[in-house]
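Take a look at this single chain, the form predicted on its own, given in structure tokens.
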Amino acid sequence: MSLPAPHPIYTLRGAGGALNTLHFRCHGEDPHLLFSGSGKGSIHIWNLNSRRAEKVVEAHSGSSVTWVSTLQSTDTLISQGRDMQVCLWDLNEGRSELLESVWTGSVGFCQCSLLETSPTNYLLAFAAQQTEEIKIIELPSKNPVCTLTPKAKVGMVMCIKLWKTNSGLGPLLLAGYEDGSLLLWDVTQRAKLSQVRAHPEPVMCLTFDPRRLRGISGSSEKKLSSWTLDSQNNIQLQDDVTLVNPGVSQLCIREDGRILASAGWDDRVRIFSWKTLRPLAVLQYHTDMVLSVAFSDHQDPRQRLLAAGSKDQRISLWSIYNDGAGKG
């Protein structure tokens, strides 16, 4: 007999707009936290104790919320909206102040990517205001790093993915562009290391796997297309997972690296095995697009949870392989 389809073990309402992004931070002290931004402007701080919001911040003049994180050093959030500007947020001893804004200059939808490189400095990276170029600068100090433009034509930058390398390089990027292109950036060289067409649309999300040098995108056909990097850091596309309606918003690994989610245009979530991508689970709750999906980042295995946020302005949490069950 086949399992019955799981369901979520509770939701979070009152968002008061499509959820663009979710950001879990549940790694130190209660309480255990999940960051929202809605297309109405607002950042819902949910106590995932409580299941109720604990601040609701009115960020970006109304504007699409696109992108929320935290710094793991300090109480600050950050966050993306369409007004083309990133904010971070002293949320210490209760606050929600604007502490800076950095301007981005662009009117698309590509996400911020945040990089650790030391306990008090991070990278942030950004679509800039042509379409094309990538913008990288440090934080807290917003000094500017580098500028990646590419030479050859491949349109708009959709999504990036900062890492860091453990062969003592320094920084790498990965960008999916308008016209199926991924390439990868060597950010200290300012150099493009490798460049595929990994779709005939524009790649509309990426996730990476640093530690298994692995990768996976989607875009708005049935298909998501896996890769990897070779020893000289050359993109090799691999296996190509068929779906059954077409359309992704956004992909997320868990942090174990047993466990794919997908958020589907079809209103549904999918659960892939990370390692053979092999079909799981297909959570249905949502009654809309599901625009993004995030694990949360318990130390305790058990209490890991995904979120799943969806145009039907509702978070669905959901409990599911946690007990070795996603091995694959």
Contents of the next structure:
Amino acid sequence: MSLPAPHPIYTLRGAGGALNTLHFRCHGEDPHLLFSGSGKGSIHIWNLNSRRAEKVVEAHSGSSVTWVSTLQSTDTLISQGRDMQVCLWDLNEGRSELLESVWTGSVGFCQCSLLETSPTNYLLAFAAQQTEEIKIIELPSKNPVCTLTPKAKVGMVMCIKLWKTNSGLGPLLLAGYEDGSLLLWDVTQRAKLSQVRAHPEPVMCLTFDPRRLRGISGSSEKKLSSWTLDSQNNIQLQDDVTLVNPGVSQLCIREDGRILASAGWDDRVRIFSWKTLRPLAVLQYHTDMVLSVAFSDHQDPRQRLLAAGSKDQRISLWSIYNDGAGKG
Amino acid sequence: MSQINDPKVAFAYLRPACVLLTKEPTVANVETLGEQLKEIHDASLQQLQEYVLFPLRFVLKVPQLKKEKLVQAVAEALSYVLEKTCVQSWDTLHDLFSELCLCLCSPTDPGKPADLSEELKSALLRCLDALLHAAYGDIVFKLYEPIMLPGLGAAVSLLLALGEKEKSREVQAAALRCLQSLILHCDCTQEHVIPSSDERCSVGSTMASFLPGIAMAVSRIITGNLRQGHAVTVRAIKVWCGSVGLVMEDAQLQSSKACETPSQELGRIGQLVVQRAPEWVKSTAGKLSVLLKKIISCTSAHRHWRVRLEMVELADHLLVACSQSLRECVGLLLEALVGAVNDEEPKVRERFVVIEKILADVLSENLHSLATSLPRLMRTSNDQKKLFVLKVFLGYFKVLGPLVSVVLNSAAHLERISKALMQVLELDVVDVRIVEERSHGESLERSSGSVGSYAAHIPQKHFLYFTDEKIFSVLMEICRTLGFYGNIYLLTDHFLDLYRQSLVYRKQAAMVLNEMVRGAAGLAMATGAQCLDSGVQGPSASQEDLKVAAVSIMEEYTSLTNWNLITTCEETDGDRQDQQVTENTSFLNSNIWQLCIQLEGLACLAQALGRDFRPLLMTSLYPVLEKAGEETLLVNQAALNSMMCISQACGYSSLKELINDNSDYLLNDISLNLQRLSQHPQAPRVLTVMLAHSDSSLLPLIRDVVQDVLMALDLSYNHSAALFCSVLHALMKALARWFPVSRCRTGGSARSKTSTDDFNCRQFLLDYQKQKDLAEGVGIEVDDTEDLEVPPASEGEDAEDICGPDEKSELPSHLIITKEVAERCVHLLSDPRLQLRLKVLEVLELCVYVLSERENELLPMAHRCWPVLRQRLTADDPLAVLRAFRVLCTLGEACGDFLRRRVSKEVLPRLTSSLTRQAPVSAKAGPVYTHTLAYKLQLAVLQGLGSLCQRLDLGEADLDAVCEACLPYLSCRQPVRLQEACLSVFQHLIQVDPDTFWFTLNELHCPCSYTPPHPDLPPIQLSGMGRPRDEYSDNFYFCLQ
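Next block: the form predicted in complex with its partner chain, after the form predicted on its own:
Whole complex next, starting from this chain.
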């Protein structure tokens, strides 16, 4: 009954470095784009129609690009590099001009998190110079909003996720730390709401579904740990998912909340049902660690793609569980 | 006032007036009767018709009573009666007709009108018209019997004269109206008798006698007086149209009745009867076309729109009724029609639209019947006839022009036409050669060498039903015209349906689709003004439509089931029954042709879309390349052609550019397909083709895929190693081409050249002196300075080392790839399959060649592959030994003395012993021996041994052994080439150590005696001196020279 293993519908190659981060931009008109940040410091903008790199932005003077994203409202690209800069780029009309850059001072691998509060304003959370410190600033004004430093010793910030609650509370921030702890912060109060030790090893990645108030985090061990937020904003640990091989670099939940993808150090992308966390598929193509996964934001759900970027310098694109008949 | 309805009452009422009129024929009496008649009901009047007519006719008959007023009154009364009643008796009709004509004509000449008042003439004409309308269906046609010809002729000429010469417009019009009635072309609102086809035919025959007169006179009327008013002109055109339409009607002419000979009873009258035989039709049509030309030139620009409208009607009527018989006039008529398209009067234009439809109906009807009979015609008639029929077929499409799409909307038409094309285009697929011809990759290299001027030879398609190339090109033009005018979506869908429907239609449907798309893009289309609607220019399909159609066609062509066809018989089942073989052959043959047509199709799509095809390369280029790597010659060449076309259409300057620009698409597919090799076994082939056609700029991408290839190979050593070996071979060949090694080879050969050409004694002595000095320690200080320079270099190396072990691998990627490949070769060299081993040896040789650039990489590799290579050299099939020896030579060339000890210890003894063993065999063998493997092996060893010895710098003992083994081959009994090869060995040996070998040779055979230059020196005594001349002498002498 098991279906044959799926194959990527396409692979993008020529990035010239490990693919640390991927970001789709397919909601608008053509062309649909995929942004990738490479270990060699370049951001490739892939046109998904021609399946070629439309443009390559040498963003961080050769330092590894750790995170890229775009703003919904404008044609602005944000990238974070290991040269301790976060840069904003204007992509209007085929340009790629540097608009702003923010110095973070962080030497870690923690990816930024972006929250658009209004069409013109957005919050950016990033790991700061002190290893356990998180800074949040408002852009484009660059006004600092707050600095969040845990009192307990939890080690370096590994991953963060900023989101806005429906309950009228200000933006909240989830952060994973080196000692395996997860902390929930209230940004407006600048106070820690709850803390839990989700992993014995550093939290490598986390993702959170604000609609279900449920999240999942991965570490360098064989276990994914899922958790929920209760009404008092306490993190409640839930089921674990045990993997075959240890190490997850990134987790991503599809917009429709049906499936979860993990980027494994074992060169594989694994697909889980987000509801039950049942493993659904193993996507095997890459020949080195998978570093990033992303789901596209196509308006037509049938066109939705999954992209996986690997250390083998390739990006694979997959079309999976798109027909609505998937069991996820 | 109510009418009298009872016949009896009516009779009683009319009687007195009738009696009175008979007695006293006066105007007053006639008028009284006329008044009374109006009170009688039609039905009663019909019963009393004969009775009433009698007195009136009586008046006309009596000559002395003929006063104009009276006759006019009688005519009016008669008209009234005739308009109200029917004439049922032939006699009445006949008599009245002649009486009226008599009244109209002059007493002297029945063909000329009498000099009467206009009122009287119009009254009489009205009466005549009423009579013709009143005649019953069963008697009216008696009027047209041959016996009536004279009377009828007189009437016709009378009417024509009236119509032409008369001053009064009313009379003219009335006369022409009468003529219209006579030729059954009346356009009034009354009911008319509808003739059966037989009756119509007989009327036509009769009127044929008068056609020349009518046509000429009427055309004079039409073209005559411009001021006569449009009403007359319109009537005249109607008469012309009606008479020509009646006499020249295709339906009549095709039936046999048209040219029945008149019966003998007629006597002289029989001479008047015209037989409408084909010759008559032809000459008449010629005359008519002259008249028509005049008419059209006069009317097409007429000021009154009714006249122009009438012309359109005429053209329409004649085109519908007489398009066959008036073939000469069709052009004129069409012109008249087409001219109306842009008429300023909307009514004329509207009429045209209606007519266009009618015309289209006619043409499409013809088209349909032609399409129906086409397959039969194609089977039975000769090429000349076929060509004509197809041209007619094409002509219909061209004439229909944009209406083609309307015609094709009818399912019946589309079905017929497509089926006809399917049957006509059936291919003949029994040629065995097509299956057997194999490409061996030469074409690949050939094309890569001279891109642009290259055009692969494509054999012609053989069709079942015709051989003439012209027929094929007309057929293709038909397809293009279809695409040009037709609805591309409909056509694509329909023909793709046919394509899917049955294997029988598949090839034809694909051919049609290919040309259709080209036509839809307006390619190779003579955009003619032949079509009906000449207003529209350019193809009907937009670029966007075309793209959609192209994508669907391409997807169908390249889908797995339609693309991965079997074109070669599996080698394993070679021993089958003959019959099976032939069946199988035509099956394979059919597949091959299908692939070729589909490949051509992709090229056609590219041509149709031009640069817009570039995005489609994403999916289409890979399949084409897949076929370019195919072994079957025909497919292979079709694919190459297709590639050329595509690269041209997409605006690439060469194949190389095409492949380089799209290598990312190709490599993506290759890499994906390598992972599912069982479903896509051709993936390695595509890579082979790519490598053959591209250049080193591809290397960064290639490197990525080579990893995939090697991994796939590692995973499937058993199944697809052979396939992969060919890829590796292509890869290494490409690398060798892209990165030619210049250093070691040319240097080596140049050195040997100078030394062989002229052995310089002085240089030798100088060298010797230098060696001696060195040995004695002279000039050692020079070496010291050299030594001093070394340390800084090593410091630099240390500095590099500091950068860390990761940075150390700065090897160029082609060398990295080569190393990886060589590694696989080492594994594969011990494969049990001989063919595979041979292939691997070739790959290994290339690896050695490429790696020879870097000794640091080459030597470890040589070390690793030595054990297996030794196995090949010493304990393998002779074929493998041969190849392995070649590898050894290359290896020796590249590594020099690195292999000296191994060769001398492990390989040389075997080689020399085998040479020694074989020498007597080859010396005694006949001429056939040169075709044996043993001979080839001997030859190869002898050819390579010399340079090998030289490069490896072998020791004296080894050289002696070599010399020992080779000496027998200097015998003139050996095959010539062996002798030559052996001589080369000695030449090399002599270079290594001239003195020793001079001595050795002279010991054996000394051709001349040496006298010492000074008598004090002892005489030279060599053991070879003074020997008799024997089999070795010549070659020894040659060596020593």
